[in-house]
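The chain below stands alone and is given in C-alpha cells; this is the form predicted on its own.
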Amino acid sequence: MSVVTVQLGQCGNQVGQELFDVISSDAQDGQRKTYSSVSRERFFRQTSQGGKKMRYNKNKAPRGFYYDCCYVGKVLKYFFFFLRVPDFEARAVLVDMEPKVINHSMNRAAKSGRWRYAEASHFSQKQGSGNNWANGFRVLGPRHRDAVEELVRREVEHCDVLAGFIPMMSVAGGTGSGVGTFVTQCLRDVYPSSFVLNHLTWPYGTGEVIVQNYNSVLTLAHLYQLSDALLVHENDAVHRICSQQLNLKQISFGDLNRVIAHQLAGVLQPALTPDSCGAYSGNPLGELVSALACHPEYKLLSACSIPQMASASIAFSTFSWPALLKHLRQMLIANTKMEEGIDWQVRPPPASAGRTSSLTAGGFNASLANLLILRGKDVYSAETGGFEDPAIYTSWLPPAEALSLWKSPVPFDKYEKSATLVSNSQALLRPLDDMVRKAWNMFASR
C-alpha cells in the first residue's frame, strides 16, 4: 500500500523534503537478509513506458551485513513510484502560495541523486496568505481547489493500493494552517475511506507570528473533525534536542526539520507487527491509527526517539536495549522528549491514588495508548515489560490493548539500535492550554 504526502506551506514543504531524504537514504542503506526473487518482484513495478526493473547489487553490501531487498522494497513502495534506475519520484504534492520554498525543495531533492519530485506535482502562486487563517481557508483554498485536487488525483493514480494521506503543515501561518485545513477537508470529502494522518508543527511558545494562537486554535478545531489522528511536533522541544542532545550552536529551521524528519521516518518506515506473520506491515497509517486513536475524541499524538546524538559521537557510543528502554519509559512518564535532564523522581501513582485530571508541572504523564517501535540489532531480545505497566495507562483501557509493539531487525538512520515511541497521552495538554489561554487573552484585549 502507498502513502501520499501533501506538503503545505513553507514548513510542510521543508519538513516533507527532509522526510523523503531520510527515507530514501534509509531505503538504500537498509541491508539485512535476502528474500526470494518473488518477494523482490512484489515490491517493485515497471513503468508503462517499459523501464527496466529495479536491481540492487548485494555484492556491494558492507561487510558484516546481509542485503534486505524486502525492507528496501517496502520503503520505496510506501513513498516512491518507480521510473528508471536509479530515479524515484516521491509520492507527494507540494502546495504553497509562494514559489520560493517549493523551488528550493525540488532543487534539493534533484541534487540528492537518489530521488526527486515529479515536475507536475506542485502548485504555487505569486502571493502568500499573509499569516491569515481565514484568507487561506475561505479565499485561497476554495479558489484553487480544482487545481490541487487534480494534482492529488494524479498522484493517487500512481498507487496500486492507496493507504492514505499525510498532510504536513504548520499550525501558525496562513498557508499551512488555513489552506492546509481546507485541503484536508477536501481529502476527506473526495477520499472518505482513506486514512488521513495530519502532521502538525507547533510554533515556538514565545511567538513566531502575532496571530499564531488564533491560527492554531482554528486549525485544531477543524482538523479534529476531519483527521483520523494528529501527530504533533513542538518547535520548543525540537529546539532543545538540537541544543542539548546534538550540541548545535547556531540552530536553524533546517536543523529542526531534520530532527522532525528523523522521528517521523522512524514511525513510518516498515516494521513487523504481531499480526504480520513475518511480513512487513501493509498499511502503516491504518495500523498506527487503530493502535493509538482508540477514542474519537482523543487524536493528539506525540513522538520521541532514542538515541539522539551528534553524528560524531555515535562511533564512540554503545547501545543496549535495557538502557534505551529504561530511558524511553522515563521520558514517557516524565513528559520529556530527550534523554538530557530526565526527571527520575517522577513515578506512576499507586493504583489506589487514581489519576489526576490534568498534567501539572513535574507531574506524571498518563497515557491512553502507546506505540513502541524498535529497530536494529537483537531487536527480538528486547524486554518491553516496563511499557506494559497498568499504572502508565488510564484505568478504562487494559494495558494489553493500550500498548502496541512493532519491530524491525534493520538498523535505522545510522543507529545500531533505536526506539521510537508514539504516544496518545497528556503530553500535549500544557502547550494546548497555553495556546488557548493566549488566544482568549488576545481576543479579550481587543
The other form holds:
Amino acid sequence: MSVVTVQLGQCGNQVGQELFDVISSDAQDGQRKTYSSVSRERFFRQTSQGGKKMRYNKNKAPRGFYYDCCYVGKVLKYFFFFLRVPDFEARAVLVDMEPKVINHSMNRAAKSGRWRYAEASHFSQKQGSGNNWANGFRVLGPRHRDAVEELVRREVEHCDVLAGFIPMMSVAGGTGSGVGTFVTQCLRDVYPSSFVLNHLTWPYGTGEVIVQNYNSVLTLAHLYQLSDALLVHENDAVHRICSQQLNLKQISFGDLNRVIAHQLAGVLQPALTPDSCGAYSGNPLGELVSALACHPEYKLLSACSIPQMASASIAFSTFSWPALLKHLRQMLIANTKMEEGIDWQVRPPPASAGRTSSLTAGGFNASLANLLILRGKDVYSAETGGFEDPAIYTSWLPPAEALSLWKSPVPFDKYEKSATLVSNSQALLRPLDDMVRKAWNMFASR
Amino acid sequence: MQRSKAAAGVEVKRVIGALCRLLAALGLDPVPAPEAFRRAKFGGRPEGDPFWQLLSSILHMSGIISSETSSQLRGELRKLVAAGLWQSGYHADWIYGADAGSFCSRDLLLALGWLLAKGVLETLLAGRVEQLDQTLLSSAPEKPEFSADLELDAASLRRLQWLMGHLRHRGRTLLSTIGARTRALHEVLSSSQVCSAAPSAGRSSAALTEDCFSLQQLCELLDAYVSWKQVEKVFWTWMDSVADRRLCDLRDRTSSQGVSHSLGACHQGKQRLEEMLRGPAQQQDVKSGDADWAVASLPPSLSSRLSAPSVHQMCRARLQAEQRLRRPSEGPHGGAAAPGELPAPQAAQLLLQAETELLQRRDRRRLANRKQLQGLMGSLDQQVFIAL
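Shown: the form predicted on its own; wanted: the form predicted together with its partner chain:
Every component of the complex follows; first up is the chain already shown.
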C-alpha cells in the first residue's frame, strides 16, 4: 500500500526531501529484497521509460546501486556501458507559495541519482503568504484548491492501493500552517476513508516569526478535528539532539531536518506488526493510528529514537538491546528526547500513591499509549518488559492495550540496532501550554 | 356490454393469477387458484377453504402471530386466523363469534384484502429476500438496553471512547485491505486463463449450485412482485366490488332486521312458524338458481302463492328472507321456495316507512353533531375551522 506525502510550505518541502532521501538510501542499502520492495512501493513509483541514461562506472557508482537483474550488474562491472535505469519518483505533492524552496528540493533530489520528484507534481506561486495564517487558510487555500486537488488526485491514481496521506508542514509560518490546514481539510473531504497523519514541526520557543503562536494555535485547533493523528517534532528538542548528541557546532536547518527525517523514516519504514501475520504491514498509517490515537481528544504524538549519534561514531559503537531499551524507557519517563543527560532520578510514582495528573508530579511523564519499533539484529530476543509496566500508563488503559510493538530484522539507516518510540503522552503538554499562553498574552495585550 | 364484462373478467383473472404467483414465490404454499378467488367473491363455503390456510400462513410468516400462539392454537385454524386478524386491526363481526350464520368466504377474501392493504406483502417480501440473498449483510445487532441510572465513570467513559476509536480505525484499515485484495483477485482472474472447476474462495460446487438455486428463486420472487405491482390497481377495483357486495348484503340484512324489530310481535311465534314453514318447504322443488345474492330478490314464482296478506304471513316472509340470507352457503339450495305469503306492495310500503324513519333519525343526529361542533368551534380561540 502506498502513502502520498503532501509537502506544504518551506519547512514541509525541506523535511520531505530529506525524508525521501533517507528512505531511498535505506531501501537500497537493505539486504533484504522484500523490505526494499515494500518500502519502494510505499513511497516511490517506478517509471522505467524515460529513465535517465547513466554511465555505469564501478568506481563512481554509489555503493549498493544495482540494476534489477543481478547477473547483468556483475557482467557490467567490467564494462563502461550506457544503461537505462528505472527511475524512482516520489509519491509526493509539493505545494508552496514561493518557488524558491521547491526548486531547491527538486534539484537536490535529482542530484542524488537514486530518486527524484515527478516533473509535474509541484505547485507554486510567485508570492508567499506573509506568515499570515488567515491569508493561507481563507484566501490562498480556496483560490488554489482545484490545482492542488488535481495534483493529489493524479498521485493517488498512480497508487495501486492508497494507505493514506502525510501532510508535512510547520505550524509557525503562513503557507505551511494556513494552506496546510486547508489542504488537510480538502483531503478529508475528498478521501474520507483514507488515513491522514499530519507531521508538524513546532518552532523554537524564542521563535523566528512574531505571530507563530497565533498560527500554531489556529492550526492545531483545526487539525484536531480533521486529522487522525498529529506527529510533532519540536525544533528546540531537535536542536538539543544536534548539539549534544551529534556534536554539531553550527546547526543549520538542514541538520535539524535530517534528524527529523531519520526519526520519521524510522517510524514509516516497513515493519512486522502483530497483525500483519509474518509479512510487512500493509497499512502503516492505519496501524499507527489505531495503536496510538484512538481517543478523539488525545491525538498529539511525539517521537524519539535511540541511538542518535554522528555517523562517524557509529562504527565504533556496540549496541545491546537491554541497554538501548533501558535508556529509551527512561527517556520516555523523564521526558527527554536524547540519551545525554537523562535524569535517572525520575521514577514512576508508586502504585500506592494516588494517580496525579499534574504536569510536575516529580517530572514524571505518564503515557496513554506507546508504539515501540525495533529494527536490526537479534530483534526477536529483545526484552521489552520495561515498557509493559502499568505504572507508566494511565489507569483506564491497561498496558496490554496501550503498548504496541513492531519489529523489523533489517537494520535501519546504518545502525545495527535501533529503536524508535512514538508515544501519546504528556510530553507535549508543557510546550503546548507555553504556546497557548503566549498567544493569549499577545492577544490580550492588543 | 357482455364483451366488456368478459374482457374485464379475463383481466381480473390475470391479475389474481399474478397475485397467486407472488404468494407462491413468497413460499406461502398452498395458494388457492384464481378460480377460488372468484368463487369466494360470490360467497362460497367457508369450511375447508384454502383461504383459511392461506391467511394463517400469511399471519404466521409476517410475524403478526407469534410462534407460541400458533403452537397453542395449532388445531384450530379459525381461532388462529381470527386472533391474527384481530391483532392486525381487522375487527369484523365474524371474529367476535356473533353473526356466525352470515359468514362466508367473502369475509375471508375481505380479510385478505385488509392484510394486503396493510402492507403485509412488503414485509413478507423483505423477509424472504433476506433469506435468499446471501450477499446482503445481516442487519446490525440489537442495541443493548441500558438502564436509566448509569453511573458515569470518567475512566470507563474514556476507555469506551478509546475502544470505539480503535474499532473505527480497524474498520477503515480492513476496508483498505479488502480493496487491495479485491484488486489483486481481479488481476489474477482477468489475467489467468484457467477456467477449470477450481473451487473459488474455498466453496464446493454443491454450495455453488445451492447459491445458484436461491438466486433463481430470488429472481422469480422479484419478478413476481414487479408484475404484481403493475396490475395492483385492477385488483383493488375488484376488491372494491367484493366489498360492495358485502355492503349490499349487510344493508339488506339490517334493513330487514330493522323491519322485523319494528314488528315485535312476530318473534314470539318465530320458532313455531319455522317448523311449520320447513315442513312444506322440503317438499318443494329445489330451485337451483343463480347463486348470485346481489339482491335479496324474492323469486317471482312465490308470488303465485299470495293469499290475503296478514301480519303473520308477512312475518313469515320476513323470516324466510332472513333465513335465506343467513344461510347463503346453501347456495343453490337456498333457493328453496318460501311457501309463505308474499304481500309485495305492503312489504315495499313497510320498507319505505322504515327507510324514512331511519333517514329522519340520521338527520336529527347530523344536526346534533353540527351543533356540537359549532359549540366546540366557538370555544376554541383564535382557530379557524376549514371544512374539507
